[in-house]
Number of protein chains: 2
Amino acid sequence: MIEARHLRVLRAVSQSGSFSAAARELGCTQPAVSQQMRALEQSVGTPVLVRTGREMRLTEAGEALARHAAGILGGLVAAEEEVAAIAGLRAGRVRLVSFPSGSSTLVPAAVAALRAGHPGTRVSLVEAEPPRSVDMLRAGEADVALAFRYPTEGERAGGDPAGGEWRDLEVRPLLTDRLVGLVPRGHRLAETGASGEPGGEPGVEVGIKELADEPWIAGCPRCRRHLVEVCEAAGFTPRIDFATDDYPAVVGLVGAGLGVAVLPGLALESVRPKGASIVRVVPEVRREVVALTLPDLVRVPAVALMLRHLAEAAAAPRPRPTAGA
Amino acid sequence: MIEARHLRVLRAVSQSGSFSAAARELGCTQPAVSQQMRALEQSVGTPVLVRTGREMRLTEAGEALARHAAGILGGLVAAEEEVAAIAGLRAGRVRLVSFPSGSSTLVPAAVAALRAGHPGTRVSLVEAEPPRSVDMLRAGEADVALAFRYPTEGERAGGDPAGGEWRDLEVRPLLTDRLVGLVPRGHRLAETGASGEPGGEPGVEVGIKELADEPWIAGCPRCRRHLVEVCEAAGFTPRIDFATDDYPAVVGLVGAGLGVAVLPGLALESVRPKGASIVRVVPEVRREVVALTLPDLVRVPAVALMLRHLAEAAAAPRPRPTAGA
DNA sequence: GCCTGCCCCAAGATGTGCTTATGGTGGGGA
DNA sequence: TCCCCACCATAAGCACATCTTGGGGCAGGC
């Protein structure tokens, strides 16, 4: 079997015309070169190079031989110098998956700083929700996934403190997303006027027990669950009279008086709230957002660089949502 | 630096989506499937592959690898190929140097019987004398040179019994040459008629002595140097009226004539000697017909063939010399 | 005629790869 | 639900290949 090695070695010898030339070439002494050659003299079964007194030549298999050898080798290079554009951060692809709040509000301007840190990165962007999103990863049409999950899942699943579903995958917390109440501007239960100011906390704080017999308004299945169980936890079944993960149509439906609902801040970051009031609900509501990625991805640079980044964006202060016109 | 065996088992698992199954199909273990990907991952220096729990998958550098894997074992595999084609002989280029007598009668009987044996081999053949043709040898221009050399001159060279000025040449003999006599019809030494028969042996024979008053007609440089030494071992300096290495133009001056000469009976194969008689010379002068190439070269198959056909050339029963119309 | 450079050879040391044996893990069938 | 099997990772031992050092032969150049 032909190895590179010997390639190269054959190269620097038919290119130096000499062993000890070669050698030099090569950073190593003189009988390596000699054995070299010889051990790939015996591999092919036939002499390629002629030992004539003053120069080295090939023969008509040498000749053959390095004449392949510059196509193999430059594809070598050629494969060393791509992948190490990956490795060096050069070159690199992550493809991400996230849900629709965390694609407008974290994705953006995390993928803006691994561009403009790292201008030949691609990043490519999908939305999906996180069982889907998950299912993405693991199927491997996805670097990392951006999800969140709310803690009472953690819980059901086994109690395993690692993880739950997602053990055998790598967590990284970015943050922990506040879930805020929204009605109808002018309910009896928002302060008018003072909740909601651009850059304000949410004034109004109101108590979940308070909403038990108003019409609910409910986002995505998981949270739509979550809220039940919240609900219940206080002591009542909410009344959902629509569901939809399309937040500005939750916003949209709240500002027409047809009910409350609760949405995670984050979504509140890209939703203009017009037509309702932003209220605080107690007790707390909240949900983890992590970003979610196989092992050995973890050692992919630029997956690794995204996760950085992912965190960083979490980490920077969030701009608070806004009561709109 | 990544070597060729990293991507054959690096194609081999992406093609299998399993070590294991990698490790049957390369005939080897599984632990050296895993530790041969474990070496590449820390030669490129970022993981190639992703374990997640069912499949085997590549990371972007894996992709790129696999993709290259495909170019550079495939130049491999056909330079393989191409060698193995000319250490095999159904491929090999043979590059032939013979002074004019030698490829007019032994070349042309070698080269038929190697194509037929091997098709796909090639020949090429250049005319040169000695001198010239083992430089030839020496540079490189050609792989096997047909010499000839008289005794007399590895005596001169030193006294050394291996060869002489060919000391560092493969040197095989391939027949001993007797040179022949050529006077003009109806000289006085010729016996009309009878002699130069097709097929039978020159009937006169002549002492080289009886030929001292005579004009000649010499051939190549070292033939005539030859001639002259003979000449003088036997009492007497032949007087050279012309001098030239065209065989059937010396058939043609003594033909005509213009004085006697002494052609290698080689020569003679495919010259017709018109118009001049054959006769024997006493003493005997003989030269010997070699086949000469670098010592490396032996084990280059098509050269090994090539002198194995020539020394049954040589070996094969001489057609003899005609006298000609 | 000496000297230098080049190649081959042999022996010792080092490193690498392969194998066997073992443990841990996830998936599928009874 | 449990068991079983297939798969991968790891460690230890071994064999092979490679490289180095040291010595010798040989041809070319001053």
Second form
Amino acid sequence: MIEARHLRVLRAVSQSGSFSAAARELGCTQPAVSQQMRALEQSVGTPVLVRTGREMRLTEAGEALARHAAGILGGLVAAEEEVAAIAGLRAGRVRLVSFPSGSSTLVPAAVAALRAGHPGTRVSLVEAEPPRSVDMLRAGEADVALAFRYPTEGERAGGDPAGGEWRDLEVRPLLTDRLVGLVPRGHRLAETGASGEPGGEPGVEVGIKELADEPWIAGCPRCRRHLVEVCEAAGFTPRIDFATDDYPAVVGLVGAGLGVAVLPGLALESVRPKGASIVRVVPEVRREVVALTLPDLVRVPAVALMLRHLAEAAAAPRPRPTAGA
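Return the form predicted on its own of this protein as a structure block, the form predicted in complex with the DNA having already been given.
We keep it simple here and write out only the one chain, dropping partners and molecules.
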């Protein structure tokens, strides 16, 4: 096998004309140069140098190697410099995939912090809900996935919280996102709530069973499945009239009086629920929001930094959802 060090020595010998001159140029001994050239000839199976008087001359094979050596060694130098830049966060990239409410709340602060400290690092973002986002990570289409999961029946019963779903990944918990109810302004439960308190703020408690006869507006497929599970555990199957992955659309449909919904708190941070009132649904439901990456990618400086900034963004104080006019 031809090694880069052999090519460096061959180029030095061809340029200087002798082993001794090449040794001086390379800062080593003449026997070391001779040994490297013998090793190279053994690797290629043919002589690469012949002695003519006091000088060394390249054979045809040696000329071919020397001709390619410049490009090979130049490419290695460029590769070394690029890797050093990536390791020093002067360059590099992070491909991020996130669910929509994470994109509008956690991602902006995290990306801004990374770019402020390391402007040479490029960050790209695409949106996908889990499990699609997790599949993209495993397929090498992303470096970091912002994802969420709801507690399963087994977890509520005290089972394995991981459920094996992400066992092959590096999991960084970010926050627990509480789900809140959304009902049309003027709805009977927005006015009184289960506790008898007025208003539609998150402090008003509404038992989910009180919404059994209401038309529902549901979110992403995973959220819809979980909504059905929670409602069935309360003794009814929700009548889902509308289903959309677009949270502003959910809010608009509720505000128009077309149904009720349960939304993650993150989804309401960037959407003003005009015409709707927010209530606190019981039993309480929360989802776990995490950042995922492959175990080997944790050692990549830009990826490690993105995970850190996502954690900092998640730890920042969260605004309380409020109803719009």
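Note that the rigid core is defined as the largest set of C-alphas that superpose within 1.5 Å between two forms. Treat the numbers as computed from the prediction; the structure is a model and nothing was measured. Positions refer to the first chain, counted from 1.
- If you fit the rigid core between the two forms, you'll see the Cα of residue 31 move by 2 angstroms or more.
- The rigid-core alignment places the CA of residue 40 2 Å or more apart between the two forms.
- Once you line up the core between the two forms, the Cα of residue 299 stays within less than 2 Å of where it was.
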